[in-house]
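Take a look at this one chain, the form predicted on its own, written out in C-alpha cells.
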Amino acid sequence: MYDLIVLGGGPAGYLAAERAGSAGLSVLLIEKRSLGGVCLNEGCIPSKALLHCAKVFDYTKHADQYGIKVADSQIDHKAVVERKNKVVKTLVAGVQSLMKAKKVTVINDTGIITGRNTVKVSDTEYEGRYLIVCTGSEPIIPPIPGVKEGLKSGMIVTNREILDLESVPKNLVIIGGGVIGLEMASYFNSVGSAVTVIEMLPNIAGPTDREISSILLKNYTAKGISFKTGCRVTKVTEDSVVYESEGKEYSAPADKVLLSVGRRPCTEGIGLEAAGVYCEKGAIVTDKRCLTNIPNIYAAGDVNGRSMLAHTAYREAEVAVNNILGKKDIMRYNAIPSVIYTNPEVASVGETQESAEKAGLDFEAFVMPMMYSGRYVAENMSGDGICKIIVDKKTKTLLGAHLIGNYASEIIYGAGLMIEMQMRIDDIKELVFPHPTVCEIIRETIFAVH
C-alpha cells in the first residue's frame, strides 16, 4: 500500500507528488500522457516559447525605432516549434528527475479510481491511504455544425495542435477571444497569418478589466487583428468560419480554425462513482483544504473548477498535501494573478472594477499610466499601457491591481502579495521600489491615492 496515489501529472499532480515524496511518504504518480500535463506539454510552456520567438521578431522588424539597422528580418516558423519541442522536453526530463529524486514512482498508463483507496491500471489494482484527483482539464468543443468534420480533417486545430502547425496558415480564424485565443493570436498575427477572433461576448479577455481589455483591443486592432466581437459562429466550412451579428450573417475565410471557447474539467471516466466524489456541473467539489466529500480524497488543479490556472494548482496542491500531513493549511482565491502573455502584457490581480462593482463594494479607482515609469519609457517609443488598482475606500486597503505593458507578469505578483497580505495604502507607501524600474508603476499608482 502506498501512502498517497495521484492521479494525473500536470502540475497540480507532479507538485503533489513531489511535496509528498519531500515529507517521505510513498508515493504513486499515474499519469496516462506525459508528466506535466497540459500546461507543460501543450499550455503554459510551449506557447510562451512561441511567444518569445514573435517578441524577438517584433523587435527586428521595429529596430530603427531603437537606432539598430536589420536588413530584411524573417521568422522560420519551422524552427520556432523545433525549439519549442526541444523547450518542452528538457523540463519534461527534468520533471521526471525530480521525481526520481523523491523515489516517486511513475507509471505512464490510464487509472481508473475503484473505491475510496484503490485505482485500477490495466489488470493491476494499487491502493493507497489518500488519494489526490488531478486530471486536469480539456478543451470544450462545441456542437457548432462542422466542428466535428473539420477536427477529423484537421482544418479545426485545439490548443494542442495549434502548437504544432508546420507552416504559417493564411488565414486563420480563432474562435473564442480569451486567454488562449489571443495569445495564439498575437503570435500568428506576428508571424505573417491574417488574424480573425470571434467572441460571443462584447469584450475579449474574458473577466479582465474592461479599461484593460479595451487598450488590448486597440493595439491589436492596430496591428491588424480583426476582432469580431458580440458574435455568434453559425457554421463551420470547409474554407471559412460563418458568424452572426445582430441578425446579418457573415463569413471570414479561413485556412486554419482554431478553437478555444474554454476548458472543462476532466471527470468523465475516472471512476469517481465508484468511489462516491461527488461533482456539480461536471467538476469535482472541494473544501478550502481542497478535500471532496470522502475523508482521503482531495482533488487539486482544473478538476475542481475553482480556477484554471497551474500557479493555482501548484498552491492547491500544496494544501492538499498539506493537510494529508497533519498540516493545517486552506486555499485562499482572492489574489491569485492572472496574465495574458500578448505584446503588450496584461496582468491582473483581485478584483475589477466590474467584479467590485457587481459585489457592491465600497471603492476606488485609480489610473496611471505606464509613462510614469522611467524604465517603461526608455524601452519603449510609444505605448499607452496603465496600471490600475482598485482600493477599498473604508480601509484604505489594495483589492485589485490590473497592468498592461511589457514585464506586467514579472510585477503582478508584488500587487498580489499586497491583496494577500492585506496591506493599508499608507504602509505600501513606505515599501521601497528599485529604480529606475517598471514595477515603480505600481508605486506611483498607490500615491495617487489620497
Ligand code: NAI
The other form holds:
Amino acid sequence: MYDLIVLGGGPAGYLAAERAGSAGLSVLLIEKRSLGGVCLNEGCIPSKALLHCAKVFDYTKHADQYGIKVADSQIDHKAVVERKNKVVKTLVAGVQSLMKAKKVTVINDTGIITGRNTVKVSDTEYEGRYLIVCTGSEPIIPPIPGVKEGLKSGMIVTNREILDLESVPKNLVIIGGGVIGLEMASYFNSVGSAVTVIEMLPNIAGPTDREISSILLKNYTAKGISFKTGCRVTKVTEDSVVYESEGKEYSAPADKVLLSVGRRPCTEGIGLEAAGVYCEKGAIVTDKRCLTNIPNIYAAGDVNGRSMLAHTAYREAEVAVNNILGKKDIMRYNAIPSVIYTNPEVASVGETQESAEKAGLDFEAFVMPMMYSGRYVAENMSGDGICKIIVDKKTKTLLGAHLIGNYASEIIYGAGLMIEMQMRIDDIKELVFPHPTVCEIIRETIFAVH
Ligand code: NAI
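What does the same protein look like in the form predicted together with the named molecule, given that the last one was the form predicted on its own?
Shown next: the complete complex, the earlier chain at its head.
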C-alpha cells in the first residue's frame, strides 16, 4: 500500500509526487506518455523554444534599425525543431531524476481507477491511502464537417503535431484565436507562412483586456496575419477552410490547419465512476482544498477545468499534498497571472476592466504607455505597449494589472503579489523598483492613481 498514488505526470502530477516524496510519503506516479505532460512535451516549453527562435530571427530581420548589418538572415525550421526537442529532452530528464531523488516509483503506462483506494495498471492493482487525479486536458475537436478526415490525413493538426511540422506551411489557417492560436500564429508568421486566424468571437485572445487585445490585433495585422473575427467555420476541405460571416460564405486557402478552439479535461475512461468521483460538465469538481467529493481523492491541474494553466496546476498540487499532510492550505484564484508569449508579450493578472464592470465593482482604470519606461524606449524602436491597472475605488487596492510589451511575462508576478497581499496603492508607492527596467511601468501607472 502506497501513501499516495498520483495519476498523471504533468505539472500537477510530478509536483504533487515531488512534494509528497519530500515529505517522506511513499508515492506511486503513473504516467502513460512522457513525464512532464502537455506542458513539457507539447505545450508551454516547446512552444517557447520555437517562439524564442522566431524572436531572434525577427531581430536579425530588423537589425538595421539597431545599427547592425545582417546580410542574409534565414531561419532553418528543421534546426529550430531539433533544438526544441533537445530542450524538451533535457527538462523531461530533469523531472525523471527529480522523481528518483524523491524516491517516487514511476510507472510508464495507463492507470485506471478501480476503487477509492485502487488503481490498475495492466493486470496489477496498486493500493493507495490517498489518490490525486492529475490527468490533464486534451484538445476539443469540434463537429465541423471535414475535421475528422483532416485530422486523419494530417492536414489538420492540434497543438501537439504543430510543434513537429517538418516544413513551414505556405498557407496556415488557424481555427481559434485564443492563446495557442495566437502563439502559433506568431511563430509561423515570423518564419514565413501566410497565416489566417479565424475566430468565432468579435475579439481575439479571449478574456484578455479588450484594449490590449486590440493592440495585439493591430500589431499582428501590421505583420501580415489575416484575422477573421466574428466568423464561424462551416467546413474544412482538402485545401481550404470555409467560414461564414454575416450570412456570407468565404474560403481561406490552407495547406495546414491548426485546430485550437480550447481544451477539455481528461475525465473519461480513467475509472472515476468506480470511485464515485463527481464531475460537472466533464470536469472533476473540487473544493478549495482541491478535494473531490471522495474524502481520500484529490484532483489538481487542468482536469478540474478551472484555470487550465501549468502554474495553477503546480499550486493546486501543492495545496492537495499539504492537505493530505494535515496542513491547512487553500487555493485562491484571484491573483493567478496569465501570459500570451506573442511578440510583444501580453500578461495579465486579476480583474480586467470588462470583468470588473460585469461584476459591478466600484473601480477605476489607469493606463500608461510603455514609452514611460526608459529601458523600453532604449530597446524598442517604436512600440505601442501599455500598462493598465484596475484599482478598487474604496479600498484603494489593486484589483488587476494588464500589460502588452516585451518582458511583460517576467513583470506580471510582481503585480500578482500586490493583489495577493492586498497592498494599498499608498504602500505600493513606497516600493523601490530597479532602474532602468520595463517593470518601472507598474510604478509609473500606480503613481497615476490620485
Ligand atoms: P482558448 O480557450 O485560449 O481559445 C480558443 C478560442 O477558439 C476562443 O477564442 C474561442 O472563441 C475560439 N473558438 C472556439 N470554437 C471556435 C470555432 N468553431 N471557430 C472559431 N473559433 C472558435 O483555447 P486554446 O488556445 O486552444 O488553448 C487551450 C488552453 O491551453 C487554454 O486554457 C490556455 O490557457 C492554455 N494555454 C496556455 C498558454 C499560456 O499560458 N501561454 C499557451 C497555450 C495554451
